[in-house]
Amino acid sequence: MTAGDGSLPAGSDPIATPAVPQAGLLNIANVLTVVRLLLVPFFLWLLFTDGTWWRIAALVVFGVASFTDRVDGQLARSRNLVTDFGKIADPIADKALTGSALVGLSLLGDLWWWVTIVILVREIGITLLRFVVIRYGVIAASRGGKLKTMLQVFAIGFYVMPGPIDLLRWVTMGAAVIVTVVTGLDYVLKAWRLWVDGRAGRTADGR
């Protein structure tokens, strides 16, 4: 039979699984990511307001914003809502939240500036690296990256939390810094491999 009488084109697979369409840009996972970004200035306002109860309120907002990171990722994977926007916007939202918290805590004198600088240099550097190699592919968040984010969230939370818990703060922030540096080096290696493979593919195509 021919294509004109309703048959399949020659060489096609009649039982092939149809391609799953990519989720639309406006979905619950992406909405939660945007909400996390919008909570950042509200958190900072609470953080810089004097008073124990304001600190507790800042901790609650930070916790809610951080929780949306876990929820939007689970929803994106379980409901097939993964989009290129989400792959890029999600880590940016994470960095906006943690970065603003680190800078705010350092400005208040609660956290050493060298810790903030080390973490921010890694986070900003990796984000820029993602955009540099995006023409060759997207580097999705790894398990190590998720562990890094979790440690940073807990460490920052302990620093925001009022009370005499200095030892707990130092231990968790120290672990966060170590994992942050190690995973940063891992991302650099992945980006290098992606760039090399992409350049090799373009050369093979004669471009």
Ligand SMILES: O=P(O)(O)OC[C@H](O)CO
Second form
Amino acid sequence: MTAGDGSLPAGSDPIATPAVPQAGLLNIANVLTVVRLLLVPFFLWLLFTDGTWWRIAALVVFGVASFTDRVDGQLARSRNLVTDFGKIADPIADKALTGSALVGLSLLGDLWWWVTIVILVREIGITLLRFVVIRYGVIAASRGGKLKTMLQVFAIGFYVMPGPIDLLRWVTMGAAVIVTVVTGLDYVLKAWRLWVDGRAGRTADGR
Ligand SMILES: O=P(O)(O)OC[C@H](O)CO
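Just the form predicted on its own so far, so send over the form predicted in complex with the named molecule.
What follows is the whole complex; the chain from before opens it.
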């Protein structure tokens, strides 16, 4: 979505009124989203390299990439830099980062596969569901969805972090899985309501 269409209000002086700034594709929020995507293969390379210091390096890269997720959203909203590209690329970049980390950890034997599969099914399923109901409305990220992302990031961080912190790993990942499933079901309910209301609206219009 652009910041505006750049047109001037009726009757306004085109010389005295400054042009409405438009959010270009190449803005700081989108650049951070792309940086996050580019960090994914670098993170995986570090994760699969044997040794404690490589693990710490992977943790740092994962932390930086996750931090860009917080910053780009805030910048986009506060500086009116929301674009269609950002709306689509931002959640994809989030899910590429957490999804690849989960698959990487399971491939290394550090994380149970069922955890990775449950989270991936929810994330991919809800992303597809959003596209299916888009003609009836947008299912925006809920507070629960944001909490879910935060819990996933901390849980993955603890799994990447070297050291005897298994209890911390299990507790945070357990919480992440529960919130992931519950928010997924909540989105399914929202999608169902949108679908039913949308179809009812279309029938009432006679279309
Ligand atoms: O649960 P979702 O799919 O709405 O994702 C939430 C976002 O990652 C929050 O930034």
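Here the rigid core means the biggest group of C-alpha atoms that line up within 1.5 Å when the two forms are laid on top of each other. Residue numbers count along the first chain shown, from 1. The structure displayed is predicted, hence computed values, not measured ones.
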Subject >> For Trp192, CA displacement between these two forms after the core is overlaid, in Å >> reply: 2.3
